Structures are given as C-alpha cells and as structure tokens.
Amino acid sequence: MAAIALTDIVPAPKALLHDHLDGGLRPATIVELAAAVGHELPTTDPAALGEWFVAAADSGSLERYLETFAHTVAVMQTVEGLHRVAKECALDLAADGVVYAEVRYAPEQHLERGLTLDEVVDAVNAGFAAGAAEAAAQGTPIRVGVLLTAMRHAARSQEIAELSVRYRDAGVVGFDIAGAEAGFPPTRHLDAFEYLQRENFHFTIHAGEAFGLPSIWQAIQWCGADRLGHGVRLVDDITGTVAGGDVVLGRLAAYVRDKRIPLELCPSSNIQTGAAPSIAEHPIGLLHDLRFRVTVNTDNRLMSGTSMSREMALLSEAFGWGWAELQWLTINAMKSAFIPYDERLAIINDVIKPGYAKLLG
C-alpha cells in the first residue's frame, strides 16, 4: 500500500495522550518571551532557533538535549509567558486535526520568578481555555486535559499529587511523573501513587524508554500505572517474529497486554534518545502486528520537529499503513484517555469514527 500523504493526514481526527508543554513552543514565541524577561539564547532567529533545537535533541548528547528545555522552560516563568504557551499549544495542535489531547508539564519548574503552584497551573488552565475557544472558532475544535508532572529526581510528588487532585475538576485529568528514570526508580514515589489511588485519580509514568524491564515492571505492579509513558522496552519481554510465527512474550509483556495497558509511543523522540533505532525497526511495527493497546505521541513536538500528522505519516510509510491502521491508533488513543467513559466516548462515535468512514470512503 502507498504511503498516506502527510497533507492528507492533517485533516484526519487525532487523539494524543503524551505531549510535554515545554516541548512544543513556538520558535517565535521563545524569541519574544526571552527578550521580555532578559533570557540569552542561541540564536534570535526564530528558523535559526527550531533549527538549533531539533540538532541539539538529534546530538546524542544528554547534556544538549537537556539544554534545549533550559531555554523553554526560562520563558515559561510568568503567568504571561505561561498563558501564551498552552493558548499556542492548543491552537497548533488543533490546526494538525487533534482533537482530544493531554498535555503534560512539571508545575515545580516554573517558579523561578515567584509564581506559587497554584499560579502557574491556573495561567495554563487559562491559556488552554482561550486557546480552545479560538480553535473552535476557526471550525477545528479541540479538548484539552492537563497532566501535572512530578520530576523523578526532586522531592514533591506528594505535594504534586495533591495538587492535581485539587483541581481534578478545573481541566487537569491526571498525573505523571517524569525525568533520569536510571537511579530513580518509580518507588521512590510510592506514597504519591498510593494517595491518587485512594483519590481514584488516574496517572501515567515514563518507564521503559531510557531503562528497561525492571522501570516497566515497578511502574505496573508497585506503582499501579494506569498507562505507560513510552514503555518502548517492553519488546525486550518478547522473542521472536511475526513473520516467523514463533512469537513468545514473557510474563511480563503477557500481563501488559492481557491487561490492554496503553503504551504511549513516542516514534520519532525514541529515535532521538536511543530507545529506537529507526522508524522502520521501531517496535511500533511488532506491537502493532501483537495488537497491544498501542498508542502514537509527539512527546517534544519543538526538539522532534514533529507533529501528530507527520508521527504518522512516517508510520505509514515504514509499516505500509492505511486509514484502518491510523483510525485503530486514534481510537486505541481516545479509548485510554484519563477523561470520563461517556466523553470518551462520545468523541470516539461523534467525531473518530465519521472523520475516518470519510476518508476509508
């Protein structure tokens, strides 16, 4: 099957569950939000600049690829600087045709300036609202759930668990934790998982992207995950091929897709930080053949010089995928969205399913 055009793919409905909000700005808009607040960065041309991020996060570098957030996440310190960001968020992810998304961010990392937890996660808030309203004026609505992010190596999972809770019914949807997974495991946060589980709140953890096996396990079977954030390794649990028919998953990725636990694959960010080789030896491809709940994700939409519509139309070009497979991905997607079951739903047989009848004819 030839590949689907990348202009094709714009129109088509999308779900996207893995989107960091310091990993998706404007090149222009980082110019401007440097220069009022006085931050130095590479280059003030704002080409120049997306072109410094996405060869600072193809570097193979740590330490350039962690840079690129520094500059980010120093014009993301004001309630200005932060209502901007996720109203260009939203407007640029419904613009690909997206039209459910979380997005995820650290509130802990945009306090430099003064601002309290409270403060920032009320300017994000904001900015979505604004940036949804404009969306659905211009006839391409989206809607937008927040996930507050612990970082893995700090102190304030409890305080960031708490905080999501507090405003489980203001637009955040669930909770995450993030950064270095080797040296800080997920336990180290057992008490956050324990406090949402009994809140029954929802949360995704990163495992199985920089680290192995081990993170996968420890994020399901201490942490209680209801997703994996990446969860890319888990193809070490599996030997053989499909083509072959002596396929064998271990026990570990047997549980995975007994239980239909959502992956959140991020294609071309695991290129960049090692997980994956290639697009076309992805594991994408073999979890796909396996039929695990899988998912497609931009993850640093500004460092990956991505999108949801390029994700995949670089899948279908690797795989030989159609309409059937990227409509699978969506729904797998909306289907493990940390929103009600009657909303999920509801987008699933309004809006999904009618934008792909269209475009499988």
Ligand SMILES: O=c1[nH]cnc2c1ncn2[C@H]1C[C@H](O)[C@@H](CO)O1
Contents of the next structure:
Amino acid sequence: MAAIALTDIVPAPKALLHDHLDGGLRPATIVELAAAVGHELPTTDPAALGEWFVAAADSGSLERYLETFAHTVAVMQTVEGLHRVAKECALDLAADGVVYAEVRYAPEQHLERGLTLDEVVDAVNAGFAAGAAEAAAQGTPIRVGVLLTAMRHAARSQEIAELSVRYRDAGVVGFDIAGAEAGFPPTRHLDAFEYLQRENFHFTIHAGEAFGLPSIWQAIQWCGADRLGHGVRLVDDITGTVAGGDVVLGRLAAYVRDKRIPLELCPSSNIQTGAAPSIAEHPIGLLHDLRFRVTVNTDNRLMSGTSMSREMALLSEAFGWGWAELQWLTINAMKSAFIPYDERLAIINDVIKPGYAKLLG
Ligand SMILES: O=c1[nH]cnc2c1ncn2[C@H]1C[C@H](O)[C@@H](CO)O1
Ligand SMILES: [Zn+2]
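Swap state to the form predicted in complex with this ligand from the form predicted on its own:
The complete assembly is shown below, putting the previous chain first.
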C-alpha cells in the first residue's frame, strides 16, 4: 500500500514514551533565551540554528551527538527558561497529535545558576501544566508525564531516584539514566534501581544504543528495568531472517519478547549516532515482524529535526506500514506507559481506538 503522508498522520492520536525535554527546544526560543542569559550560540538565525543542530548531531557517534546539548542545557538554568521550554514542549507535541507523552530530562544539569533540584522540577511541572491547559483550550488535549533522568557518568542517581519518588504524586511518573553508554554500565547505579524497586516505582534505562547486549542484559537482569530506552542492539541476539524462515532468538532476546518488555525505539536518532544504517535497514522492521513490544519515539526532536508524525511517516514509507501498524505501535506505547493501568486503558479506549477506527475506515 502507498505510504501514509505526514500531514495525514498529524491528526491521528499518538503516544510518545521517549522524548528529551532538552532535546526538543524551538530554535527561536534558544536564540531568545541565550540572548537573555548571555550564552554564545553557533548562529543566532533560528532557521540556521535548527540546521546546525541536525548537522552537528549527525556525527555517527553518541558522544559527539551529546555535545550539542551544551547549547540547550545552557538556556535551561532559570525558572523562566525551564517553564517556557516545558510549556512549548507540551504545545508542540499536542499540535503534532500526541495525546500522551512521557518527557524526560536530568534535573542535575540545571543547577548552574543556583536553582535547587526541587525548584527545577517545580518550574518544569508548571510549564507542562500551562502548556497542557493551553493545548486543551485549543482542542488538542495532551497528558504529559515526567521522567527524571540521572546522568550515567555522574554520581547523583540515588538523589535523583529519591527526588522522583518524592514527586510521584506531582507529575513525575518514572526514572531513567542517560548519557554516554560505553564505559558506564547501568550496574554503577544499582543502589538507585534497588531503591526504586522497593518503592514500587517505575523506571526505564537507556541501553543497547551505543553498546550491545551486555548493557541490555544488565539493565533487565541486574537493574530490573521496566522498559529499554532504545534496546535496538537486541538484534545482535537474533539470527536468520523472517523471509528465510530461519529466525532464532538467543536467550536474552527471547526473554525480552516473552516478558513483553517494551522497546523505546528511536529510528532517526539511531541513524545519527550510528546505531542503525538507515530507516529501511533499521531493526525495527525485524522486531515488528517478530512481534516484540515495539514503540516508536522521537528521542530529540531538535537534534533529529523530527516529530512523532515524521518518524511514523518514515516508517510507513520504508516498511509499507499502514494505519493498522500505526495503531499497533500507538497501543503498544500506551500499554507500556508508566501511569496507572486504568488511566492507560481510558486513553486507549476513549481516544486511540476511536481515532484509528475513523482512519481504518
Ligand atoms: O539517545 C540518547 N542516549 C543517551 N543519552 C541521551 C540521549 N539523548 C539525550 N541524552 C542525554 C542528553 C541530555 O542532556 C540528557 C537528559 O535529557 O540525556
Ligand atoms: Zn534518549
């Protein structure tokens, strides 16, 4: 079937589990906030700045990709900056047809101008609330849940885990670790993960992006991750092809599929960091065919020049996926969300299924 166009995907209800707040700023906002705080940018023309981010992130290495965040994190050091960025994030996602989003950021990166961790979280939460209220008034309601990230090279994961639990009834729905993967295994933060498990809290771990199976194995079998951030290298534990009828899953891949552990796949981001060669060759095709719990995500909309609708349009074009597949991806994401079961079900039954019923015809 013909690929579904991006403009047709925008109004379809979508759920997004892996989106970084500091990877999704509007270029014009960066320019304005940078002028206000005296931060020097590569260019002050918003269009050129947007192109700069995509080109600089297109580096083939996760470490170099991450260097671009210096310019977004620099303008997110004040209550005003954080509030504005969070508000615009909610508005931009809602305008793209995202009805449920989990947005993550690392509070420890926003203390350079004297804010406390609590002040950072309060400012971001207020920004999301303002953005969601405005989006609802515009007829595009969105629910935003926050994930607090700890940086895997740093040593604040226990503190951030405790912060997450403290804000669990105030908008924070989960915890994550991010940053350079090679050399920083998730087991460095075992205390934090054990604490979160004792608290019956939810967490995902960036694993299997720039580093392979050992990182995924640790994230699941040592740390107890509910979901895998990326997890794309799980294909290293799969041999054969679906067409050849000779697919064999290794023990880890079989475990992930059997347990329905959600994979937060981010196709465009993976191409930029070298984790996948192209959309057409992205392992998401195989993982979909093998019925893993696949979800599609943006990771960093600014660095990838992308949106949820664009990621889906790229997949529709590369794999011939139609509305049935897009609905499957969306329901997979909603089933895997960190909000309570009854609330997930309500969004699936009241928003997602009726939305796709119209499109499926
Ligand atoms: O794809 C990613 N892998 C690992 N770390 C990442 C990725 N995207 C963003 N980050 C880092 C950079 C941000 O400053 C941090 C918190 O959002 O998370
Ligand atoms: Zn990420």
